[in-house]
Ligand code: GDP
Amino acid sequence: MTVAALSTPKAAGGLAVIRVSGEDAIKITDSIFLSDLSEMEGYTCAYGRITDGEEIIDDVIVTVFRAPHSYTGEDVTEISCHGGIYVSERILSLLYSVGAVPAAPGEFTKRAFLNGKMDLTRAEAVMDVISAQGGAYLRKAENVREGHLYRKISSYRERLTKLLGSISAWIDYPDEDIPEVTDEAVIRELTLIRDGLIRIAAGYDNSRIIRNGVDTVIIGKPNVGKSTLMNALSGCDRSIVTSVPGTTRDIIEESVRVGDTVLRIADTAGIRDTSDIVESAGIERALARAENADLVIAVFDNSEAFTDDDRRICEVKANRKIACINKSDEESRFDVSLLSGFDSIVHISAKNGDIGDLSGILSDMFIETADEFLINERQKICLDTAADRIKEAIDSIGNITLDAVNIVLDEALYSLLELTGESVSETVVNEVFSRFCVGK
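Now that the sequence is in front of us, could you give the structure of that chain alone in the form predicted in complex with this ligand?
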């Protein structure tokens, strides 16, 4: 089946690109195009006109890709036409009238996967590369698209296969000259593999943060400069500040980009409106939010002495905590050595737009530490399942036969093959690609 779809956004623009893929891609495109494409080699293009009977639709460039050297691994043409919505729709309906069918969401990438051009982790990363909003996200997603995760998983998969092989040989040919497989050696290797998989799975939390932004709560006494800091942060990149309408207040969350890190700052209206953040109702609310947040930024006033309220702020429990000593432009009365419980301390002057090295600190905290990047929960679940099965196998060695251990390890292996898509049900594949957009 030859499919066609618009691969650029459905909006007026300088150019639009229509992609056609499948056995008859070149023949179908040729039949609506006035120049001859049939003899063209892959990676070449032709200028010509698309007509509907007597009517001229557009002057276009057609690029030809021949199987298997194309994105999908099939014959592909890409028609670059003028970027009008009507023009691209006309060309598409012409293509449909001569034998192409509309491509489903993600169908080009799905075909690339099914034709062995990329494994499932790379295919899934394509969508993230497209939706990346910041440099860190793009870098990490590109890494996966380029095969980093696939190679890591493959190396663990190979080790597991090798172990399964030697266990089987040991069981099946006890009389032959097969190296002995001891319980200790099997447990040692399985533990190493499991630890490796757990390490990769642990990257999921940071991946989520890089993708969605750091869920952040700003706390501090009245007048220390919380709203001024908020304004200074927004000033870092106002273009991506988003406002989510709340029910009782006008803004409940804002996203700001600080260097490479996107912070989602909760309840900014609260920061702006209230000065009660250490008073009963305020502190209760802030505490509850802080505990579940990825990050708490506590603001202190450099021009005032450390107080009991500041101590209470030090005691707030949170996953990560940064202390911002604000008003560093003023004479210091604040004793920094009394602070405790913070991952980092930074001196700032929010009023002057000076946020010190906050951007470097955030990057070290949330981006550089994330050596593994997982694209989605599916990948995490496959890793968790494999690690659980291996644990089950380790725990049962000595209690059940090695044959039975092998069966459990087979399930672990299947999870890894499912992760890379080397052995995966059609339902999972369809589910993965249904989240893509049409034309990708």
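Same protein, the form predicted on its own this time rather than the form predicted in complex with this ligand?
Here we give the lone chain, stripped of any partners or molecules.
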């Protein structure tokens, strides 16, 4: 079956690219293209016109890729046409009328995986590259797409396979001159493998944060500059800024990029004692949201003395906390030494758009300390399952036969093969590629 789809956004633009892949890709494209594609070599282009009978639809350039030297491993053509929505839709309709069928989401990358052009971790990283919102995300997605995660998992898989083979040989051929497999040696090697898998899986939380953005809550007393900081970071007047205490009563959210770090910021009600029922409810929501966030940015007023409300803010529990001392351009009355429980302290002037070294602090906190890989939930489940089965085998050695231990280790090995896609069900494959956009 030959499939076709628009691989660029469905919108007006200077250029659109339509991809066709399958056994008849060249033949089908040739049937609506005035120039002859049949004798063209791979990695070559031809200029010509797409026609519908006598009607000329568009001047285009067709690039030919011949199997197996293409993205999908099949014959592929890519039609570069003018970027009008009508033009691309008309060309697609012509392709469908002469034998192509619409590509499903992720169809091209799925074919690349099924044809052995990439493993499943590389395939999943393709969508990570496409959806990257910042430099950190893109770099780590590219690492996976280039095969770094696959090679790391493969190294542990090969060690586990070698151990399984040694155990099997020792059991099956007791009379042969085969090195003895001792319980101590097996436990030592399994422990090293398990520890390595656990280290990779531990990067999941940082991967989630880099992939989805840092769930960030801005808290502070009224009028310390929380909303001004929110607006400075977002580049627009997202939050209302007035001199009236209690202006922000509900949670206002925005996604912003600070350097290479994407923050999903929530501006919250000012923390203070109040008899206002509505404002009080907003404060309680702010505190609850802060305790579940990846990051809390607490804003303090450099021009005012430290208060009990500031102390209450210091006591907020959070995964990571940054103290921003705002109004740093004004005379200082704030005693920074009274702050406690913060990972970093930075002086800023939100009104003037000066956020100090907040970008560098965020990079050190969420990017530079993160693992080199992006780990998604499916991959983490496979890693956790493999590590659990290995732990089960370690705990069983000495209590059950090595034959039984091998059965447990076979399950661990299968989990690693499922992670890379070398032994994976059709259901899992379909689920992975259903998340892709059409045309990729």
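Quick caveat: nothing in here was measured; it's all calculated off a predicted structure. Positions refer to the first chain, counted from 1. Rigid core: the largest C-alpha set superposing within 1.5 Å between the two forms.
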- Using a superposition on the rigid core, decide whether the Cα position of E89 changes by 2 angstroms or more between these two forms. no
| task | Please say whether, between these two forms, the C-alpha of F108 moves by 2 Å or more once the core is aligned. | result | no
- Query: Quick one: core overlaid, is T216 moving 2 Å or more at the Cα between these two forms?
  - Reply: yes
Cα of A305, core superposed, displaced between these two forms by (Å) 5.8
Superposed on rigid core, K321 CA travels between these two forms a distance in Å of 2.7
